[in-house]
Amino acid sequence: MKCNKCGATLTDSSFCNNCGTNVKIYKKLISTSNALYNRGLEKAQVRDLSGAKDDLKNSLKVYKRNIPARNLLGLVYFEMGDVVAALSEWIVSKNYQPEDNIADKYIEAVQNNAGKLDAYNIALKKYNQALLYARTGSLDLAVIQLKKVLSIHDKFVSAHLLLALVAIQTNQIELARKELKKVLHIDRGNVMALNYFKETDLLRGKSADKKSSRISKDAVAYTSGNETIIQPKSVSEGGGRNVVLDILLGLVIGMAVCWFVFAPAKIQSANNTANQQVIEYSDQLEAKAATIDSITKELETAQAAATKAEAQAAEVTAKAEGYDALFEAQKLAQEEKYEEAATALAKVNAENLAETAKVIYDEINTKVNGTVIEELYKKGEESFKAGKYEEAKADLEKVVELNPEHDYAQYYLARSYEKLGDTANAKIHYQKVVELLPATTQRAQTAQAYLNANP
């Protein structure tokens, strides 16, 4: 066991020997927990994985990095057929413990194989449909859809559930005994399961009940030997009344002629018009997905071409905000203020300009910031050279920026850093220094030299 504040490895005491801190209710907790652990392991060996869940869980709340705990959770989930409750429990396990966790092989087993994930999703969104119509009165429809749910997912329990709760609800007293038993077999402790059953067995014993008492008014019941025989009184009464009866049977069963004589040719006649309304509907489901289709083709070419005026509104708007900086620095290099020239300057894309509006952009560039690049530089230098490294390095920084070729400035930058202490800096502009200026000069020698003492 570990420390929960150093992570030191836990002895009899009921202090951590590495940091002091009382861990006597931390011990507690995690033996707690553990407990739970081990009972809910017992129960899900045995298959009552609703007892097994709600120990495990208590395990969570007593101690929440219970990684067996969890990762056993994640099992009885998975085998309720619940996978996306399976799959949380996994990554929050994998999260509090990313190494040596068995987890990762859950989640690796479910993700490999897509298109069983793919069917549980299925299944998810056709049990929630099924819920709905549940929920809505729609029993008939919600006994289809959790049969398909079930043929797709067999183990879901709640899908089991949901559908013995329907058939009970519709008196389908066999079939909702037959989802409960599935239900069992997969979780022998399921409560709900059990408390469905008794009302199944009530409800059986209400229906013998009702049997029984049918007989008795309808029979006459006397014992032959070791035998019970269930006579209709009919038999015992003689006369008139027989004769009665025997003339009712006969219509009776002319009528049950004339039912199957004509009867399913009738039945057919319906059917027929049935099927012809079904194709009518399915053509007019067809037009209308038709339709649909169209509209959203036509929304996705006019989102296209309103993309398309974006960008052409964006280009438009870039070059006019172009030519009116290039005005501005032609303005500002007349009247010889460079320095702003050449910042007006810097908004203009070339790339955007017309022909002749390029020429008036070069010869402006030239003039600006060659004047702008020296006078910047010459400030720069003198600031090195009188010790004010910070300013000098503002200056040069200008200056490579409007020319990277910039020899001298590179290297009187690249000093400026050195100065200030900024090794790394310092290394950038050295090294352009040394590609710059040939091998036999003095600065490409300085600058080699501090590359080679500061690897």
Second form
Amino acid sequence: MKCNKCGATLTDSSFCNNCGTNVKIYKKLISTSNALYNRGLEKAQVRDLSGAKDDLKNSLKVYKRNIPARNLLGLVYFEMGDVVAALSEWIVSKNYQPEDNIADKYIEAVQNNAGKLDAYNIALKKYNQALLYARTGSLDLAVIQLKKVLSIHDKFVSAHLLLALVAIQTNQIELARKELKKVLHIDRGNVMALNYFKETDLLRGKSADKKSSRISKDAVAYTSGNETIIQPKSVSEGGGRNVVLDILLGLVIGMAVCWFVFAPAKIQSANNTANQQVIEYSDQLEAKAATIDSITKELETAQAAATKAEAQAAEVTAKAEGYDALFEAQKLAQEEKYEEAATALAKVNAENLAETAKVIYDEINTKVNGTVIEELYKKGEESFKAGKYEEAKADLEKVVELNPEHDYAQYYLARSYEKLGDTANAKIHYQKVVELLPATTQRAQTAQAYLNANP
Amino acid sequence: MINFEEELKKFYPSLEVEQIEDNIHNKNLTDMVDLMEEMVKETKERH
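Other form of same protein, the form predicted together with the partner chain, not the form predicted on its own:
All chains and molecules follow, beginning with the one already shown.
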């Protein structure tokens, strides 16, 4: 303890050894302030923060330089959510004792966490707004705002209390009790919270009284250990007959309960399981059907590709065969085997040939066909003149097949049929003769005469 | 029964962080030691 005048350390004496000032009352005041601080500390330790706050404030009213008391008061404010008051106390404390002061650490801890300090400040502003809402009668808005405040700063005792008060006013008793419990969790000695809690008890009691009065009429309540047992008045000891009856009745009721309560639940459960299984199987079936579809499509695509490939292969083979036949025909034509060359040439599809090959094909075709036709015609005519009509018909048929506009071949063929008695075919070829030759020619007139004679 | 209006009067707007400085300046920091010193001073002046 130091002298309030000179700052020298005081002894047990009532006077300062340095300046001689009477420090008796001063010592008493310091002692009172310390006693109040100790009481405040004890209360703070058991979370009676309101009580602690009052004692610490009184301690500081007695002696404002009581640094532990001021720092503890700051801590109590901080714990109750009043950040501004807490910081104010710590700053004042630091001002009185700049060195070796724990307030330094507290201030640093708060100021270094800028985000948290900003959040506190937002919560404070919102609280002020909520208070304004409450004062102007906008209680719903006040509740919303206070809930926001507490979501940011859940130790804000004033906000909890205001929310509880508004909740009581709007008949939200459970909400009020919840908030008050939170307040009492932070500050056990909060008089306001205790009063509000009592109020909520009263409000709840009205409905509880009704229930209890109903119980009291029909029941007898007594205490056994820590439990209150309420026994209906009508309970009485029955005779043996009643016991048997009661057991039977109990069994019947039990079975009925099983049937009406548990059985439907069991059936429902079984149905649900079955339905679940059906759904699972359906899902599996759908999945498999989808897989089958996919595989079928793949198969179709593969088959189409195979068909296309086969067609391409067949085309390639046909082309190759066509070229083989063309070469064969060329070779036979060079050997002057025109008839065989014509047969080989017949196997060639000119559309499948390349341009160069097509030119060769046309050359061979012209040469071979022309020669073959003339040879065949010659043979046919000779056979006809020799009276060998069947042979003549065979050769000349080939000629008209290769060149339908060969008028002589048509004429002799018609005559061969006529000689063979095949009027129908004779008429076909005579008709051709009439079409191919001018009407003034002998052969055309002969043909026309036949046609006229065989309509 | 709680009187809502009366209870509401017990709530005050909270000081915001920007107001710390003002709060400290406006604090009445006079304690009993100050009063005692003043009384001693006055007594001395009278005599």
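A quick note: this is a predicted structure, and the numbers were derived from the prediction, not measured. Between two forms, the rigid core is the largest collection of C-alphas that superpose within 1.5 Å. Numbering follows the first chain given and starts at 1.
- Once the cores line up, the CA of residue 345 ends up 2 angstroms or more apart between these two forms.
- The rigid-core alignment places the CA of residue 329 2 Å or more apart between these two forms.
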